[in-house]
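The chain below stands alone, shown as structure tokens; this is the form predicted alone.
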Amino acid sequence: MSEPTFDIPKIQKAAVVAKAGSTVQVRNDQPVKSPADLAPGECLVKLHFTGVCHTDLHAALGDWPVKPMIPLIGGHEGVGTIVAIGKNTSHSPVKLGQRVGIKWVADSCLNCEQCRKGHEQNCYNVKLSGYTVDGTFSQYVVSYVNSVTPIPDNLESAAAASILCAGVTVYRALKYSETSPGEWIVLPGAGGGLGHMAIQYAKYMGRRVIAIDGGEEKRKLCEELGADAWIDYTVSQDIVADVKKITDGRGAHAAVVTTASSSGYVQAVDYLRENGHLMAVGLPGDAKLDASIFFTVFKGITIHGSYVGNRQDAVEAIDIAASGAVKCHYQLKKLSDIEQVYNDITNGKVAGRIVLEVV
């Protein structure tokens, strides 16, 4: 059987934010790679959804401690058809015509120590999908065929496209919150893009929910997620005191934090019960951690930083999603209404997740 051919067009058009803290422009004359120049190992996408994160706003207002390039094609949820490979590749895992998804770990080395011992995210030579190298906010993208992730047949591409960002980064945190079926789980930002998957993957690992956000849209959103109980922070005097009153007086067994709020850390210190399990894992881009030094010893409390995932967490978590027992709640939108979701996003009127339509 003959290989497919693919039509690739010279110029394209992508999102792209022309200097740090510049609104993001769409543009119709961005350069395609030719697949003649794609290096061994390398493979071209052609994009048809991409799922847009918090960090993609951080990225363009290059607010984070760690610094984003300049000029930037931000995004790292994409899905899309494998329509070239470099010349050379050997053992490619993936094939032309082959759908797949596009993740922040644009790709590892694989060699050094932290990829072998499967910390492949925090790789001494890591290139990051929208931040270090061109991300899916475009048509096309070069990526690389050992780091992307092959979508099963029955998952559909928009939905797909955040549980290669949202979806793994809360599975592995609460695969590794050392928690049992049964236990209680917090989820401040539980309404939000990683929230909400979160309460989905949490209640197929047979936790108990407490879903902590603001406002009646994502109180039923958890509800209808499975979530246990719900606390509305905008209403509630003592989220301590609610979470400790849900729990028996005892406090929860983890926290896996999404929101970008300091205070989101601090308050689950004093919910935890001994030997509970704070998964940090939102990130804001100068607060500080400001926990009681005296509780988190006297209490056992593990304080674990959980960033994204690596290969492995990838293809388990799109599994369970291929699965029907997590689903990513989007809207869908066009990749030419990008500027409109990025106002949303900092406004926090976006519940659930914002999926770009690349057309």
Second form
Amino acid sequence: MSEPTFDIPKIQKAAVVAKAGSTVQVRNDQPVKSPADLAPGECLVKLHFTGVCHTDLHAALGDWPVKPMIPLIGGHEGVGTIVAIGKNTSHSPVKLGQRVGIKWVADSCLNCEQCRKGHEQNCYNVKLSGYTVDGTFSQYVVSYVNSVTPIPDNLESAAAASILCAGVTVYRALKYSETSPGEWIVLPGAGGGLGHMAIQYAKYMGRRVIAIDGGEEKRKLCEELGADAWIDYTVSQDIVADVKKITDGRGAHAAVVTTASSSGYVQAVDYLRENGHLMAVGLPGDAKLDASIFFTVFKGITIHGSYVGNRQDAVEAIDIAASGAVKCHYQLKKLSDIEQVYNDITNGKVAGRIVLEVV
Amino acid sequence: MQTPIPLTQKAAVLEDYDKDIVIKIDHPVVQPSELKPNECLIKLEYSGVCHSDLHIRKADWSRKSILPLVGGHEGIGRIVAIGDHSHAGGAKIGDRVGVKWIGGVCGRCEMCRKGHESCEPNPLHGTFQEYVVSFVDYVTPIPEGLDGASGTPILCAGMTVYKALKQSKCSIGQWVAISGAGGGLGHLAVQYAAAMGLRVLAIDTGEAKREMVLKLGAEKWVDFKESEDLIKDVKAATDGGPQAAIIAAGDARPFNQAIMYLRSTGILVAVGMPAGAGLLNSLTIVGSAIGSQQDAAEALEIAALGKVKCQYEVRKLEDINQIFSDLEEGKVAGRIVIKL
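Mind pulling up the form predicted in complex with its partner chain next to the form predicted alone we just looked at?
To see the whole picture, the full complex is given below, headed by that same chain.
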């Protein structure tokens, strides 16, 4: 039996943030962990493509209440090939040469109470890609055989990249929204990296979608992807009235809020119908959810914090994408463009997602 | 832990289905150097005996065990060695842990990812010996202060009925019927159900079992041998039929009776699936096999809090053939645990 062999360099290109708030720097001399140094269970992945998530910007700025490591190599939507597996790794579910994805949850222990209950993303010993362990803005990254997600043959790497975070996250939020086919889901931020995939997953799951975002470009994207209705928040005088009008006066059954600011949460309790579900997904660092206690109780509204997903959610989200039902809309750039990409995200200029070719 | 690990031990070995189990005093002990990564060696305090062990010993199931076989799958003991290159996050030397029916799962397949820990890599030797091999990632930590003898049966019987009760989706004040309430699983089910605030109707036979289950928290009792119309008696005892029935028997009769006495929309949880039964009355029928790591942890915690006390008799490994005989003849109330 011959296994594939790989030439693994000693240094590589990587995008490094020296400390919180520093400009990201693309260096060519970042050391690569030698295969001999991989612990049992670890693997070395040669990355081909990596998505960029707003979280990566938060990581670079260090503006979240939970702080990242420094210096930081960001990134957590990586697709690549396994080029080495740690010695004495027992029963690896993945092989040398296999194409796999690396997610935000780089590894979970599978032993603590949260893992045992299936909430692997809340593992007490979790490792986070591009936050507490080195991420995917580099040519090679250390990952974990039990946690990487195999990519099906019929899903291309660049298309798969952003499913690994954005896709899984919105898919899970929809999965746990307790809605049924035909019911109305409001998507504030529907034209963004997460939002535009939420439209597609929601349509695949038979829901009806109200897309909320701003501007002509985003409207076109949302309607192309199958949104049943559109509200432009920069133009609308009264979002609650607009949502109610679309939904027979009753309000929507659920909202999946993916905006990076608190704006998407404003009025969500008001435009949901009784016993509706608010899925809070977007992560503004310093914002409060302003919900009327009276109406939350009186209407029986449930507010769920929905945070990425576990391995099963990831496999399901990837399989749906591989079937062709969900396509990430992305612009392809290069790892060396990362600084400009961060600027564009900061200025709200990005429709869909940006994926970097790791060269 | 400096006590040396012996090369041989006492073990109850099944060599031939047609012969008695043999007690060997020179059965080899797996040595630390032979342990694979993530395996551990446990010195056992106690092993429980389960009716499944009897089924395996009699080759009752379509899937036969390996031979020779050291049976048993409920054990509590301390880890005395861990395989080289084991990862750092699992159980450690010196930990007091439980060994269950499921020795280990892969953790990566669809069933595992969904929390249904039901795959098993290979058949393993069990707890009818002094030293058993298990897995650092799948042994269950035993709460401090939980007695070894009464805690051992929680690892199979206890967690199985606990999970079955979770699946019954009963809420406080609802009636649950426990079929086989005086047995190893049944008497634990009575206690878990009572701890969960449910009203318990115990079904079994004989004065000894009746006295025991009423003391353990059952509110009402029906003797299936004395009753002339079990279905009528159960309905009368539970204001028209229980919301759930936990059937810890593989026999079709209690199963079919439950279908008739359950309240509309009720849930029948079959711990062990019998052949052939009908579906009526918007019932849900759930096949329930053991449980996950989380179920095990919860079941042990409830026992450690004193809300569930296993009724057991301690016997010796050398009595294993007699123990199986007694189980077969229905002579065992509660559980038998073997001191190793």
